[in-house]
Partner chain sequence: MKKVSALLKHSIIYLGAVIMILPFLWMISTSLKPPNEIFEVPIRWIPSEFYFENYVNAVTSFPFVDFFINSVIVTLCIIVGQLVTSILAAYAFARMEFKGKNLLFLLLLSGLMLPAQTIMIPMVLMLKELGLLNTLQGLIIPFSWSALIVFLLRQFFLKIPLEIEEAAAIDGCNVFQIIGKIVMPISKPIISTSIILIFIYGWNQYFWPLLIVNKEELYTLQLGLAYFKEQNVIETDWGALMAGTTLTMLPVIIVFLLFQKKVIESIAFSGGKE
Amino acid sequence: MKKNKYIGYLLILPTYILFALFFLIPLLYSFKLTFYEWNGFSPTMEFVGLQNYMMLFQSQDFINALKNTVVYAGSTVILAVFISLVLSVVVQDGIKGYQTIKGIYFLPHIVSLVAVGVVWSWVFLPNSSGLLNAIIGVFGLESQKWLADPNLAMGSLVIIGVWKSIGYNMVIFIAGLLSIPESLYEAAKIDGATKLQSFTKITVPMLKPTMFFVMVSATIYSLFQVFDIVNVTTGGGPVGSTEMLVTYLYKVGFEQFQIGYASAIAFVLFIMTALITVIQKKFIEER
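Output the structure for the chain only; the required form is predicted together with the partner chain.
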């Protein structure tokens, strides 16, 4: 079986040809493009050194997109992690119809982001026949414009993001909770600890690694999914209030054809995700 030492390379070749053509080379080329000015069509590119990077930090639009991305990812992750942690602890305690419930919470995770965007646009309809306005109307609140209101659009997107990711977070949390040895709780019970005490003194510290893992992967996931949702719902508006790095990059690249500048934005995004990944990897190794 191991007679031919080249057979290993032969077997991985199809994967690596595609990987090189459609990932690695584009990634490296993207980095090269950050040092050039180019409109994507003209046969010549002009070398401009670091100019594209300088432009980034003078651009109001870039700062806005960066800020929005951080706000979106940050609030989605914090809310989703908190809510799913609470729900997981409660579910863990024994719930009637557990399998069905788990399925319902997980459902949003598997449907397409386009479908999610379309359905939520309908939920967020800005007049009184929209679902969300009807619901808050029951509590005597006035109808809101949600996705069409510059002050609420970001919050509305966060609601979609949280809704989409709770189920996934819960599955990871429940696995983490199951891995805490039952004997710890029994010992605490014998020592006379209350339920709350065993939660704060056992569950929380034992769950810390899982929590960290969920936070990091939720952050990456929020960057992965945000383009599709924004593109289908707000398109980055109103007045740039939901413009994210990924959508801004798309516009600069494919609508304004500033290839070099767009590549510099892509590189910032790359650095952001690489940093998150390094943190994640370091943590997994420690575990």
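Previous: the form predicted together with the partner chain; requested now: the form predicted alone:
One chain, no partners, no other molecules: that is all that follows.
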């Protein structure tokens, strides 16, 4: 019995070694770098204590990137989760060929983010050759600059983020919907419950674990995977209106070579993600 116990530890040992080599050690080393000033090439590093963290909150560029990240992530997660949930219920509720529809919705999730950025750049072209301007032109509306307008650029990115996320969220929600016993809906129907009452009293409570998973994964996705889309479509502009923490981190770390400062930004992003996850868990549990 004791021998079998050690064999179990031996079997999972490679996974722990890989976890330590490619996640834990780089994470700890990155945390160490937040207390140093280093350009990434010099053999020596200067210890500066908490200076990198203090510089963060004195930098208008960082504050702007933080604000943009919160607006983008908040808008994308709320819209993507709500639309995905509604579409999942509609599609799963007796529509013919829903497997095909589910596959069509899932396609954007497997498309490269760079390709997504290129396609949507064409959709949002600021002249009449852009698809969206051509559509609104049919209704007599003036062409908009979309990605080149500071007031419209963030909204345009949110549309791309929501479109990209809906398919994946729908697959998870539909799996959750299929796990709800049909007998609950039949009992509610016998008691005279409407479809809306069945949705709010049965579907939503039974989907809490699924909803939590979708919200956490959507938040992490919107915080970290936005880099490619921003880099291809706006580059953080115009006038910093779409600069996100991940793009700001890249510019500071790999264009200005302030590795310690960039590491401090990464840790703020890490803590932010953890806090949002805890808040979402509390919110779902209370609901």
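Positions refer to the first chain, counted from 1. Since we're looking at a predicted model, the values are computed, not measured. What we label the rigid core is the largest C-alpha set whose atoms superpose within 1.5 Å from one form to the other.
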item: G74 C-alpha moves between the two forms by 2 Å or more, core aligned; value: no
item: Cα displacement of G49 between the two forms reaching 2 Å, rigid core superposed; value: no
item: Core-superposed C-alpha of G40 shifting 2 Å or more between the two forms; value: yes
item: Following rigid core superposition, Cα shift of V138 between the two forms in Å; value: 2.9
item: Rigid-core-superposed Cα shift at F19 between the two forms, Å; value: 5.3
